[in-house]
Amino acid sequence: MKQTPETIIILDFGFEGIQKLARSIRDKHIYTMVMPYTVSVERIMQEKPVGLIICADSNVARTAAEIDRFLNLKLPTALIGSAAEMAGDTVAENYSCDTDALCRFCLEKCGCTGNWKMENFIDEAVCDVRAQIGNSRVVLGLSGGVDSSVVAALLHKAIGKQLTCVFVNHGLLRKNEAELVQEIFARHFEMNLCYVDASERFLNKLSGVDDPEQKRKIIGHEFIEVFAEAAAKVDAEFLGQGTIYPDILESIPLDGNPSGVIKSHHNVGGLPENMKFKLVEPLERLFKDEVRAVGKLLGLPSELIDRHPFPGPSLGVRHLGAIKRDTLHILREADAIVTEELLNSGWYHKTWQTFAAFLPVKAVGIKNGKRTYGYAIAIRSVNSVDAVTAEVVRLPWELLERMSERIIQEVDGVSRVVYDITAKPPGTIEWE
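Since we only have the sequence so far, can you give its structure as a single chain, in the form predicted alone?
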């Protein structure tokens, strides 16, 4: 198991701002990992941590014994919020939720050097990948998104021709996505790239399925099946994935109860138990902005690095309800209009993620002087640093009007366009 030197473990006893706290400390080049309070002591010690930060909100009811088992590790420990009250008599220090104070704790009490930087990460990741892979081959699912593109560049730097990238068209891609991704990678990289059109296969499996978790699991399972077939042709033993840290955090419930999962990411909770591949996930400890920084250091073009994030299940988690080919076409066309108007207005790079979502509800409207009864499209625009929290973007009203007018006029089957103003939390960035 890979350990990051000078790791600080942040234990979550129910603390609303814990991801923001972890991220702010990492900004000071001190590596942090968030773990739920249900984690075993053995699991914590596998990371060889140099210190602990225990966090709890005042409205969380926990027992002193639940905290004491971590204090018995005899590691330098900082207590945040009501954790100090629950711990009782202890040598651990009580801290406010202040980044500077906690960084001093990490540097002065835990012996951190503040040397966790992306330049060092790349060198370490390349060495780790080479040690893990040896002379074996790796197959990587390439979507053209930031995460998979950075993984592709990193793996290619580490193992070269031992890597085969498989770009799967699962029928849930954005408009012209298949052509765009193949063109970009042919232009910038000398990689083994295999294109697989499995759209009918995926859409048939998803037919009639409206539960979001089930959709993700079906997509994850089919990905593995497609990769297995592609890997058999190149005798690949390893599966490369663009898993990043927020994927893992959202797939692990705080209290250990599966019902507490925010959502199972297709590359975490959606993987089949009998999978034959060994996984290689060099970005699994990075937040999204850290992934972008790595990509820039690896020389990836702006057209890849600065693209808006796109989820692994693609339009499958932006199409509510059971996916049908005609309604999927509606979503794809509406989303293309949103992106085009963002680019034309200069707002594309002012927002972190903006997209259209399909709502399986119908409303009466008027089009070309006639009554219509069409579906609704929601536009969502957010700004975020690491995908853990997100704020709603107040797009100009004129821009929203242009998007709405074009979608209703140009996309058959739509009679309403609405704007989603829900932040994260309480909402997730994607609709499903």
Given for the second form:
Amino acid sequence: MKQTPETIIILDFGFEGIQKLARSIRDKHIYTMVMPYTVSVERIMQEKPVGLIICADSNVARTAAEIDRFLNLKLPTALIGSAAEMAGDTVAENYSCDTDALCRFCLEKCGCTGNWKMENFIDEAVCDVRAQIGNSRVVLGLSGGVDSSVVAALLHKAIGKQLTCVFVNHGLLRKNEAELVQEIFARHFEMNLCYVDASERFLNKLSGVDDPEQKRKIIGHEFIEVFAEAAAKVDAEFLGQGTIYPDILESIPLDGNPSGVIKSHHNVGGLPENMKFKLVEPLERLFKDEVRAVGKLLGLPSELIDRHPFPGPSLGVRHLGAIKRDTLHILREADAIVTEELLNSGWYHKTWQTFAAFLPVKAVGIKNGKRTYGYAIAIRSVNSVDAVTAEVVRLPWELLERMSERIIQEVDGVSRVVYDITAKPPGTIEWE
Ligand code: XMP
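Following the display of the form predicted alone, present the structure of the form predicted together with ligand XMP.
In what comes next, the whole complex appears, and the chain from above leads the way.
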């Protein structure tokens, strides 16, 4: 049965950590939405909110009138930070930015019952998707990343065989990745999965290209072409998208968008003009941890759901310099060893991203009593909250030594393994 969440709207007058606040209240099963202070009251009322939380940092100065238009809605309202000083005569209450206190406000003053649960979300999303799609078909680009995997599982639950997923193998995937995706989606879930092996096409285009941005452009461009070709055969009216709530929040300017329209994101970017799809984006209300929870409830394995973030251009930006098939193979094998050792030691889930990068320099070594002259592999392990900054993880020395020994022994063509100890900044997480 469709159950409407009891919505609390958090109005952003310039408040650092507003996403974190919204998320922490959602953790207590109360549904929150963030809107900029420029939003229209009509837009707010569309959501039928049961309460408001108005937030402003102490350095933000707005007029009483700007806050009063929300107070005039006569909804239970909590004021945070300097919002309290800015408000005119008011019955709204002042609160500290404390999740427990704010949850009490939502439960006691706004009448929330705490019904924001992922089980309920799934039921509701299934209803919404069925109503939106009717008898039409949906095509979805499946990358094997968390968001596209969860959208695939959710759409499949709602519309079954009306969904076709397109999985493009661009030749830059990690070891066993194509098999894993096919195993889960085609065999376990029995989805319509269109698997396109375009490795040769991508690797030919990338031949001799060593500039990182150029590589990214080629990979992105080819990807769109290959996907569009496959999608055109599906005869779908809708395109599924793994848009999530932070994508949307980050595309809303705090100032300058008086209607506060929520949809200004361009996740679809770049599909050819003649491919006119309507969008279906069932995760657009969810934060990343909620997406993971939904994925688990839908039966996706931890192997997919709890994976480290992985760049769109894949191994393409972890293989420094021009990509050749034999050196790409070296990187893929080395990366698989790093991941396997990380999982076996229990360190995988304690790090944000840990991976191998291929360095196109050669060094002398000795293997089985013989002189070798092979390439270098760098291991990088970082922790981060949002990838904007990152600190180096001090992986146990024994673990690093084991990775290094195995890479040298098992991967032909490598004679050195080094550990990257550069934080971000000044480094970036990826090497290219
Ligand atoms: P950097 O290297 O900029 O990476 O510190 C920050 C985060 O973004 C990922 N990353 C990418 N993701 N396309 C993507 O989809 C890209 O071209 C790309 N480059 C970096 C990186 O893995 C890290 O999580």
